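Read the single chain below, which is given as structure tokens and is the form predicted on its own.
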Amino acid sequence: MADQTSDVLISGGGIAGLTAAAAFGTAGFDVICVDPAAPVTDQEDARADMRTTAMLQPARDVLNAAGLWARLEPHASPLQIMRIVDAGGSDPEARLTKEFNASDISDLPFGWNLPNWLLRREMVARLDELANVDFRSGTGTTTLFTREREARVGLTDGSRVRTRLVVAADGRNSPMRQAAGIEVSTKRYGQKALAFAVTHPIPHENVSTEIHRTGGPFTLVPLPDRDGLPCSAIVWMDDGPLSQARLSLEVEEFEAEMSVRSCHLFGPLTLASHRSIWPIISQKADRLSGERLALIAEAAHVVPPIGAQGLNMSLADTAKLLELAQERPEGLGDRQMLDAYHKARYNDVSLRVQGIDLLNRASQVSTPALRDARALGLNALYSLGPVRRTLMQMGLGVR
């Protein structure tokens, strides 16, 4: 079987990998990706990812350029304003809440939710109208043999792809990465998170709130409404074996603990889909580049769902691979242009990873002395101007 040939090669097929084959498609590269598992793209089937991701503003110029935001935009629950709860006394009850208004910064919101299993059906449709685009769902990557001037990858399906650069986005477990030998650091917290939908009397008027107990944050993110009544996804982290016991409680049983955890700030919760769930790592690679290899996303970097940063951080990923791939596109893939995204990308991460992992091990706490040590901090960074500034603008993923 003869060689096929790409201008890139992309590993992976999830939300961050059909981003970038749009994104680079678009830009009018030859790609090809690939992913040995089909999306799943209908909130009904058991497989459907239930999770939602918060495309702050950053990310909606990288969907934009990709030729996404269109087909995502009808579907958007903006996020006007992030509230952040604590609950830490000795009952499950909200005991101070602070507000950051997106307004104070922007004329636009802090960003806009969408389910997961939509973001990939969109992205998929996507795809399907790019000529230089090649989607092949069922296939992964077994081998990686790299030279100055080209990579060579193996599929599964026997065939083999000659490519200048290739792009790992293929999961914390990223078969590319292991492949060219790259090192990472990893930290586990005991956690789980379980990710579902609800409905909820009490409308969210596009408020993302944050609840913090002890275990992990217990999160509502905007949805559009369902049946007629407000819908929010929630992530609700704590310890795993906790996790896993609700994960197979009774629905009746299950909706109760829900409002319970989350103070009844918006009556009682209506489970609104299945569960599911997934455990908490906070992870780095070494390096974010290798001999004609970008690490993007997962395989770049992992961190617990605090603050929309994780897929935010892997869109910006893509966005200055791409700013480099457009700026020399005779050196795409050559020893310069992956230096250089290395450099620039690698600092801002491990600052982030770094910061979301302060804030799990703080949402963990139980004693009551750290927890009231958490609360005195949060108004304590609320209450500085310049501080509270600083942190919106780094939530929105700009300096």
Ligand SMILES: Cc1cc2nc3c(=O)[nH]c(=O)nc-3n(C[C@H](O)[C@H](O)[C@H](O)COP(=O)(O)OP(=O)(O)OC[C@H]3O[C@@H](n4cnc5c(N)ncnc54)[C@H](O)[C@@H]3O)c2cc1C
Given for the second form:
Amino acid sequence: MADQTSDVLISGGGIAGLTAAAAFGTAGFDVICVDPAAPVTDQEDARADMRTTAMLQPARDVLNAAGLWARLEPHASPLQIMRIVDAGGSDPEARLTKEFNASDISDLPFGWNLPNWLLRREMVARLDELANVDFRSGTGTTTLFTREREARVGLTDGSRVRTRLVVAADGRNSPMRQAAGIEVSTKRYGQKALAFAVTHPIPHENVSTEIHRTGGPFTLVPLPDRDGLPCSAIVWMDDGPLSQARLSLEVEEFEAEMSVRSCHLFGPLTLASHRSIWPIISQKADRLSGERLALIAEAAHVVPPIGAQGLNMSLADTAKLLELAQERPEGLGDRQMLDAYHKARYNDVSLRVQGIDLLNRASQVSTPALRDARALGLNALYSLGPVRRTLMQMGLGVR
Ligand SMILES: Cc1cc2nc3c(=O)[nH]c(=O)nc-3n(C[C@H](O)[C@H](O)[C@H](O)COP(=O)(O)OP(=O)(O)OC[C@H]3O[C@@H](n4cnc5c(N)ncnc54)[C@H](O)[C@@H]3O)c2cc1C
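Having seen the form predicted on its own, the form predicted together with the named molecule:
Full complex below, order starting with the chain above.
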């Protein structure tokens, strides 16, 4: 079989890989994107990814340039206020509440929340419109062979692609990263997150609420109403065995437990989807590039789901790669471009991985004294005007 060629080969068609394919395709590059798993694009499918992603302001610019935002906007719920609640006292009730309002720093909301299954549906539809993008689900990458001038990537169907740039968007165990011999450092917290949707009687009023008690945050993110009732996406982080046990609790018992954990802030919560479970780790690749290879998204960095950073960092990776490719198209995938990519992204990635690690550890604490210290720290941090403003801007990726 003759080798196929492309400007860019993207290994991985998760949300990050699909966005990168749309971004490079819209910019006029020839793209092949492969993924062994078919994207699940229907929320009724038991395999559907019930997580949601809060796209922060800079992410919207990337989606816009990739021809995706117009498709996503009608389904997006704006995040106007972020509320942080400490419920670390002896009873599970809110004892300290701090609010950030996006209007303090910008005319726009912090971001827009979208269900992951819907993101996949709209992204695949966008790729269908682009004649220069070839998205192949059911095919994965197997081997990587690089020379100074090009890379050759072996696929699971036995074919081979010759390309100028390989983008590894193939997840936390990235086969392309491993093939290039790039090491990672990993931290494990013994935590797992449950992700699901709920309806509730008290409206969320576009406020995202993060409740801290022990084991990890319990976060409610606004979704559009469902069956005439206010609806939210929840990520509930806790010790692994506790999360695992809750995954199979009877619905009634589960609803009672999560209503207590939510401090009844939105009234009794009713489960409105299946539950999915996710191991929580923090991980960073030693380098973000190799010969003819760029690592993006979870292939490069994994963070606990706090402050909606994960995918937003990934879209910042894509934005930088694309910017460098457009500045000097003749240098696509060469050493100068990939060194510049590593240099431009590595510090920001390191800072965010470190910062979120700290926040997660603070959120996990279980002894009352440490929980009190966390509440005091939270209070001090959020009461200082300039610190508060900087934190908000960092959350948005604006610095
Ligand atoms: C509970 C939870 C909530 C989250 N909430 C948010 C949020 O609100 N905001 C935010 O920004 N981030 C959030 N994140 C993080 C975000 O979900 C991830 O950053 C993002 O989904 C990772 O995308 P990815 O495309 O890198 O990885 P993945 O989704 O893991 O995609 C990797 C893809 O690579 C494919 N693959 C594997 N092997 C191969 C191969 N050999 N060849 C080709 N393809 C291959 C896989 O099939 C998969 O489709 C959350 C994470 C969790 C766990």
